[in-house]
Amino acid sequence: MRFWLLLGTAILFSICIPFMVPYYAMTIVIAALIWGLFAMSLDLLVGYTRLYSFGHVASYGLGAYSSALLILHFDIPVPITIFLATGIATLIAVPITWICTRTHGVSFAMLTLAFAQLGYAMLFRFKEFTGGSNGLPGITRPAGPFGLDFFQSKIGYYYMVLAFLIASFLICRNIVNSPFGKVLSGIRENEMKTQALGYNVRNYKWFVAIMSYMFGSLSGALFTPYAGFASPELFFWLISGTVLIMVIVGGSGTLIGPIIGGIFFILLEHELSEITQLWPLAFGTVFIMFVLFFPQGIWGIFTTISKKSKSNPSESGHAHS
């Protein structure tokens, strides 16, 4: 019920956004809602299977650039579009992972960066599909059904992509709680034994991994139609690094973490960049901070504070008595 509750006030709060902050404004919380999604889907692996990616961008890049190709050639509305891409971008991701989850440790994370980094020579090999070192701009979002042009407008894709963000967690969460989901709790905590129980282990680092992909490859897929463009820089290894931080921030294996670090990332570094130009030596050290005194990262610290309150007033009730 508590859970429940907390969900409830936080989806009132954020249909509520579009009506308590200015207009154009709706594009850093658009594009907060989106790495908060990204970072939740390598929280999958991050955080309950203990596999690092180093190339998770690759998800990120394959949903952006399959929007981008579909709204360019087909004119179907938005939310199919992105169902259609994350599907697409989803198949591509079935052998990858295949061959990414033979391995383990720092072999699964070169792995990874590897088909990322080969993603991203083939966006140039492949120009005329891709727009080479131009990308794919000039990207508009298509009316929906019926010449409906609700998510043509900043409000009417929030509620989209808040809608897909929600569903999303709810997904994750039922399969981080399943029988599935403990089996990856079992292979994050102790592999070998995981494995001595019976459990196919590279068949379940095999499935998490093309959930993970395909979490990722949405919000690649809502990225396109937002931004109006598809570049080169989407598949860069460097993203890898940024959203693999915002699930160490937010707090990883618990979900909901991720997503406040993915939402407080982007609005930190809209907020400094426009105090400072050294705003990356700035976020660097609110980093730093987060590693060294608060590991368990925003969403840690949260429960901490919620589990100390409830504590106290049965500890000075018994002291009272």
Second form
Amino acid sequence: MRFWLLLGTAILFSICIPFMVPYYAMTIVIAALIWGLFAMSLDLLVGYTRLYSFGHVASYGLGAYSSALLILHFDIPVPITIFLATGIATLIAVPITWICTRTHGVSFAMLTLAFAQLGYAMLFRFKEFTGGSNGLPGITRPAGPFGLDFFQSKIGYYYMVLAFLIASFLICRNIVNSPFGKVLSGIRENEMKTQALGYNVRNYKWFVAIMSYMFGSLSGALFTPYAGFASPELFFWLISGTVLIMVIVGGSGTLIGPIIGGIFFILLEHELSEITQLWPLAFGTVFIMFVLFFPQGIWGIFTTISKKSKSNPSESGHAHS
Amino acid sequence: MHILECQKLTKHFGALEALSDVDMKVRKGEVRAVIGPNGAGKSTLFNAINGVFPATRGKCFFNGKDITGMMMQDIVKFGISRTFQLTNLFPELSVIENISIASQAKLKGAWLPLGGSSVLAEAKHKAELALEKLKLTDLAYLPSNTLSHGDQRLLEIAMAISQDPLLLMLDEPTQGLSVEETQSTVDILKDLLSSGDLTVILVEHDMEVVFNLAERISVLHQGRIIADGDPEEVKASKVVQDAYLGGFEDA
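Any chance you could show the form predicted together with the partner chain after that form predicted alone?
Let us now look at the entire complex, which starts with that chain.
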């Protein structure tokens, strides 16, 4: 009950944002939502299964390039493009994640990183197709289907991104609270015991990795029609680190936390980069402070405070997630 | 009818032969203790039966089906559940969540990624039953890592029995417990076994526990079964006494 009230308030607030901030600022707000979605997708792996992917940029880049190529070559209406691009990127993720989830810990991190780098290298290998270092400029937002064109405007696109974000959040929330999600929490806590209890943990890890890549590529697919281009930077390995920091600072294992983390960092970056070139320094400082003093993240602090103020221990187990 | 039959089960670790040609037959409903000095191969026997690692040689049949070489997660489905010598839990999850994950494994739809609230409810119901049997109900909502060592041992047993196994394998259930805790664990286990449907294989060092619970005892020494019989026979056996004294001298 409390959850739906909170969610409703958040949605209402988000719907009002275009009326509250100047038009030019919507650009950064849209980016913030896309990154919130991207960080949330990684939380399925990091927060719920404790699989640290260092190559989550692969999902983002694949989604971004898929939607760019679909629009450039086939001029498919934007909403359909986004679904198709997500589907294509997810299909590519199926064999890759199968290999990655055979491993644990550091090997998993390194393998995901390696595959992301492979994708990055391929952008330059297949220049005719991907535009190489120039990327793919001139991505439009084709109208349709059914004559829909509201997303061609910036505000309209904002609402579409918002809708995708909310839907993704609700699906992910359902996943982590499902029987499947309970098994994930078992794998997170003690993988060997989970296997001894009769679960094929490899398949569970594989499936959650596919889900994580799917929502990651959705965020990437949303990015290109918004930005109007795709470039190799969308595949750059540093992004994997940035999004990992967003998850941890936002509060891993909460879904909502990483969304907040993603939004927070994009807004922070925007504000700071106007003041100084050294904004990554602030980034790092914030990250270290959180790891040292608030390992439960922004959302963790929030829930701790709200629990204390309510001081109703019987409800507390229910309150979050 | 034998529910479990091991034929010439052998396990090598490099040059070390941890198990050599172990033959063991366990009747349905029997409580069998496996005893032996440290390093005799008791835990290796457990691990080889329930698929933690494959045996080097030999066969294992459960309920007439060949389970040799199967993976641990598949063997559970046949109805074998076990506990581990070193406490093996989900430390940050509550007691009831620990057991629910265990009981869920045997339910249809355990893997459902969306919805599945009826599966979760049934898993929780089974967890509550297991909690009652092991008298842990009061602790249900505590994180399992805040429990005493004794209660953690019981929790692991609760997880195993929540899967309604045909065969329960307990690896030193009273390991590291105080005298009082051991006594109460034995009482609880006796209660649990009173129905007589459940087959149990028990590895145990505490002879009092063994003679209290077991109907039949197999003695392992240096990877071989050196004696097999009811408690009185084993107690009287010369070979066993030698092995135990020898075992301790070596250590």
